[in-house]
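Taking the form predicted alone, here's one chain by itself in structure tokens.
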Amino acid sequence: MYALLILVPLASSIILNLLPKGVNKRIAFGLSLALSFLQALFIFFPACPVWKTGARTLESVFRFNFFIDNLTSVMLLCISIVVFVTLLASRKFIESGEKRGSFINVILVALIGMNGAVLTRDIFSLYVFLEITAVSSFILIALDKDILAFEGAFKYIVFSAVASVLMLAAISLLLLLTGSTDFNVIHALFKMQPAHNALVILAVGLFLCGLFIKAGLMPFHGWLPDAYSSAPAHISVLLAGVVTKVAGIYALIRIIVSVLGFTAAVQSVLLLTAALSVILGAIASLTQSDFRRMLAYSSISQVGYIVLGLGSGTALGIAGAIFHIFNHATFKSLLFVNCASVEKQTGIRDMRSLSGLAQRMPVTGVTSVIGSLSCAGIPPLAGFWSKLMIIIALWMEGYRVYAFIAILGSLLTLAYFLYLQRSIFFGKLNPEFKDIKEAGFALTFPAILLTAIIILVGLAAPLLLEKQIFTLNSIWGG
């Protein structure tokens, strides 16, 4: 059943390049939003007889050896909502129906990819699925064909040919040593693996570099602020809101857990990359100007959080962090689009030349304070729950410097965002932009929706962990 989820964006890609090019271009945006709709029904919603049926009558023919359990379902639900935010938001900035098609086909590999990557197994299956998420992402960050989108595109290629090359490296040692690729084969072979081996050192030690270059982490970062400045607005959506969380958080939380295990080696690497990358990513985001290297270098630091918490070993810990991952998806997504809409009406992203804006654009500059309130932890927001189970679980583990270090984080976190309101949304209004209005339903629509949810999230998670949904059997669980 599962393979619908690879499939049809498959088919749907095929089937717009047959058609005439005025048919595609009618029917390619609503095709593409109603896939990443239908996503996420599948998700709330997988017992609906239609999957079944087109299930049975593709795996009649294909063969895949996916599965889903709960932590891949968190993944495809962030995955569709963002994807449905980005095609959204494309429309306020791509006018031109054969780039559009462009678009289209391209968001949808990168669709493929991310599915596969959450959906598969497979360590060398995951690897190839990462790779089509990398090689889409480089196209889309291009796509304007401005020469800084090239820049940034390339050093992308860069960073992630090099971990291509480590993971590659890893893979091979892992079947030497294994004989298999598969999850489960690894993981109980690796059991049976000295722990001192040089073999078994290298392979995690090249595999978890591969992982921290793709997730952006400190200090393999460098790719990640250029990236994310120079695409084009409605693409750092994409790139911030979920690729990163895919292509490296997501397949480091299901190495570390379904393949490696932990070890306090383990543990201290992933717990001292993720404390510089709170501590040195908020820093870094409190000496920008620009709005989106601000926002670039915050999720460099929240995505240390989500190390943070997996780095604990504890069970609430690594709930904690799949739960900061879907917060992450949204109020980063969120803020994002804000970024967009201001872009979009001013033609500005300099923080400096920007003030009062939220007077003549309330419904962007209110998303904008929840989304900058849920990132910095303060409740009740989404954001703040999240950031309380991996300080707890750090906390309790006896790990008190690091759950400092993720307080101190937030502090940070809630400066830089004090700044970034106060210079783009309130003070007075500057003169220049006296004229100017909301950026319209294909980004204010976004917004609310994605404010929508953190709030929602953030008033129902008492209840949800009082319930203990939020363990991780009930996450991890199939």
Contents of the next structure:
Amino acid sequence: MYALLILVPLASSIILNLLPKGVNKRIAFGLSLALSFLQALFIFFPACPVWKTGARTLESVFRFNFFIDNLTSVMLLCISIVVFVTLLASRKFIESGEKRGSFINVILVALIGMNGAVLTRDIFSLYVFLEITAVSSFILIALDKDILAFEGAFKYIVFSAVASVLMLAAISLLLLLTGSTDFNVIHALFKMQPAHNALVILAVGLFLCGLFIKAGLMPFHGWLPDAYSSAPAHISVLLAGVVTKVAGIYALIRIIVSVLGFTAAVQSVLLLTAALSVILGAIASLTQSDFRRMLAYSSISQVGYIVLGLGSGTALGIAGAIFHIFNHATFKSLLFVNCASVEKQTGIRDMRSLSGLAQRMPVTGVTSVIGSLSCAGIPPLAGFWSKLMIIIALWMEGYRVYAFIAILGSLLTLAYFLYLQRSIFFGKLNPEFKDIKEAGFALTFPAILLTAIIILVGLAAPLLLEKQIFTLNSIWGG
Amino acid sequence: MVSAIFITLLFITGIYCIMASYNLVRVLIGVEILIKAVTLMIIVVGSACGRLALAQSLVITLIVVEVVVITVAVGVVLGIHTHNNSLDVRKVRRLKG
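The form predicted alone done, now the form predicted together with the partner chain:
The complete assembly is shown below, putting the previous chain first.
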């Protein structure tokens, strides 16, 4: 049944290209929007008969080794939300129908890649789907043919290719050790005889390095701020919201928990890298003047939190990490959408030359305050609960230094977001911006939608804790 | 053993090529050399553990993926060339901070 999540986008991208251009122009946007919406429905109502009957006929033809668990459903939900928002935001940025057609084609390919990466149960297929995601995001970054975008894309390509090579080397070592590329086979073999020879350590090290590069954790982050800040504004929503989360963080959690298993060495490497990212990412974003670069460094810092939760090695920590992935997808997409509106309306990205925009752009101003507060972990917004879970998990395991680092990072997050709010939205309105209007429906609707998700999830979190959020860790111990 | 040494040499050559060259196309050639090293490694591993059929199918998939990545990369290099009129890495330094 889950094969539908790959086959339907694939079929629709083929059909869109076969249709005559006039028809294509009119339906492409609506079709892709409907696809991402249906994906969210699919996650919430998996038992609906509509999918089941469709799936039965397809599954007799195509056979996939797909499997779904809580982590996968959270990722699929994040993908559908962020793709939906990106498509809506793109309406404002891509004027010509020709360009929109190619944009939608590439975004459907990215959707296939991300869905496949979170559904597959085979390390080589994981590599192939990650590469599909990566290639489509290279194209999306460079789509505007701007020289800065080409530079950012080139850096991303070189880093990502090196990361893929490291991962492939690790995959071939695992193949040598176990004779298989299936998650379950490798996991069972590693569990039966925890080998500690040099080859295993080399394979784990190579895999971790590759995934750290893809996730943009701190010593390996060189490409991330450049790619985020040089991409078109609506693409950076997609990149920050899900692409790097699927390519780096999801793959990291899956490989560590379901394939390689925890060891003390892996845990200390994870905690150390994560702590570095949390602190250095926050400090680096304090020094930025371009707001998109600030958000990019903030992404590095938040990814550090997710890895801290994973590194705590407990069920609570993993649940917190997965919950934080969802929260990060919502609040970071929200903040990038707000940046896109400011950039579209003023044409300026330097925070020092902006001020008082909240008077002219009230929706953008209010939603960005909520997004920032959620990111800084202020109760009762959603970001608070996931950070609290991660910090409690670290404290309970005795990693008190790391728990303090997490709290300190949260304070730094608040500091740079207050700076961002104060310089862009608060204060006296600069007279040259007195004719600025609120960005249109295409940008305010996604902002309001994401704000509603943040507030609702935050308020409902105490009710959801027992049944939905704590059970996120069911991948643990399996 | 010989193949292990050869694979390591290819790896070192690829990394050196990426780090030491000032030409964008040469950087991509370095990436290609790295991918070739990994391809060779998968084949050697397949024959060592007796799963040659699996290794072959992996290698064929890998070659296809690699071609796609390099095609997009060359497109980006072409874009940089039309803007800069040169392929020098030292001129690709507008993004900083």
